[in-house]
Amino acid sequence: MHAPEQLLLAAPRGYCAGVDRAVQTVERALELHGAPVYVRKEIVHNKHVVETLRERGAVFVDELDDSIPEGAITVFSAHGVSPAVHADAERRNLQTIDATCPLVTKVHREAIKFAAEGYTIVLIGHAGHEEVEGTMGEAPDRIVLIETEADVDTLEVEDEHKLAYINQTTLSVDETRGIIARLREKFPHITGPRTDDICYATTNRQAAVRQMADQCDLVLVIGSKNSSNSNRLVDVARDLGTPAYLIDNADQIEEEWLTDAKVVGVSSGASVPETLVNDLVAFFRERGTEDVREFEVLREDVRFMLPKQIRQAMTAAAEA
């Protein structure tokens, strides 16, 4: 049983501040309303809190039908919907509260802008990913999607001077960087947001675990399959060298990974709980190692209001 010597907590880690809120807008629309609360796809992208919800009342689902009653709560995850999606609700008269992380809102304003100034959009994405799914909507006549530099090569667009790019906010920071690069290079006219779209969580947790991989000889971080930016965190790690995986939890550890592994960084991804990262410091205390430290690169103090309609429910209640 291989314990390591050290192990480096990254910060910042875990949760952002629209994966906070949209958790939050669940746990109080459960509290004002009571069960169930119909929840539009996952509400973040981690099994933990999606299962942890579903004890207390929510009930997700993947499309708008008929499993929701007429009238019923129903809350739009932090990805973000297209407007399709309001206005089946909107038909269905379902009481909607929309929890889109602000900056995916953000992206969807930019790809609105551009659409209505007769722009071709480049969307850089993951083609299947909700927020894409969503900010597609928006204009899906005029959004193109690109996931990859190769994909730049083969891009054909009709006037190359109307012509933008946007793109998925849980990307990474490298991996964008170099696609933007071709298309500059390709398209020298192409104009973009005037502000980055990658999420600031996004950044900063790429940016702690780039700078502690190098110390590591194993970085575990924690997170679901299909959370994107915990994924582009397992990537970060693995480009510098670091051999490093994603897992939900300590149950899924390969003894194998903790060989020849003397200092393991932790980081999370931005939809993981905290609790998750005890749990497992937990686990490697049990085994016997003893130096824990935070691995601190900066600090976060981003917090985003609730939804409008959440704020005037607990302003009424506490009336009430």
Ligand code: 0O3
Contents of the next structure:
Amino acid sequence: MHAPEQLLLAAPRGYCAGVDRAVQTVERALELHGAPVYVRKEIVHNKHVVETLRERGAVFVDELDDSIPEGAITVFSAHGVSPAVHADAERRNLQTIDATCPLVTKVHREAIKFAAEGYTIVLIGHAGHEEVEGTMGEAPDRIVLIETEADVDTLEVEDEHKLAYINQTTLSVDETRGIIARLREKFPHITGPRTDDICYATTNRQAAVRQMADQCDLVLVIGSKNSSNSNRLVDVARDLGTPAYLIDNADQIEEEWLTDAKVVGVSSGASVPETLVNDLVAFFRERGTEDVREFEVLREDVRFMLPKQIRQAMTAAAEA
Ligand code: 0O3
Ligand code: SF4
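To complete the pair, please output the form predicted together with the ligand; the form predicted on its own was given just before.
Every component of the complex follows; first up is the chain already shown.
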């Protein structure tokens, strides 16, 4: 069995402030209101997190349907929801708690503002992703989705003087920069947010992997298959020519990846708890790797307040 000589742990990695807030929202809701707590979609795109919360009494549903009893506590996931989902919840008298990340809400606000001013909005993002569905729902008639630079070339708009762009928060920094440059080239009057909408956590995790990857023979990114930001970390390493794989845990490592790997870099997506990194480190230590180092490129200090329904319920519980 081959053991790498050295493990590098990219920092920052793992939970961002929006994920921490969303997961805590479900945990607190379970403590304050008891099980079951309904959650629309996966609260964050991580198998382990979802499974752990399910064991504690969270019930994950794909849509708000009749399986949710009237009046039930229902949490919206970190990726955001469209106004139609809010309206549906209201019709069903659900007690909703919105765990949408404030940085996703910021993109929704941009969409609302541009739409109100009569702009056509180009949304850069991945088709079918929940965040994209939520954002598009703010102005379905005004938003057109593009995914690549090639999509810019075929894009036709009615009035290029009334054109704006926004983007999904978890995209590749480099790719998005390229798409925006292409948009500006083709539509010189296009407007957008002051900076792009890629969030601090996405940017920082990619920056750390970018710096770490050329010192590694292999990069392992912990994250689930449907996690956009985790997949982008794999892309960053591969673009630099370093083999990289996305894994939920050590069971998914294939022996042949390790054959010539002296230095293995590890990172984890924004929806990945640190326990999973610790488990992976323990796996390599058991095989004989002794040299385990942090590879820190910067520190983060971002925190978000819990949703107001949770804060109010916590205050009420403390006073009771
Ligand atoms: O958006 P993504 O697939 O990366 O979602 P994750 O893995 O749950 O990570 C949190 C990101 C998020 C809630 C939207 O920005
Ligand atoms: Fe918010 Fe960024 Fe985390 Fe998404 S990745 S939940 S936008 S902080």
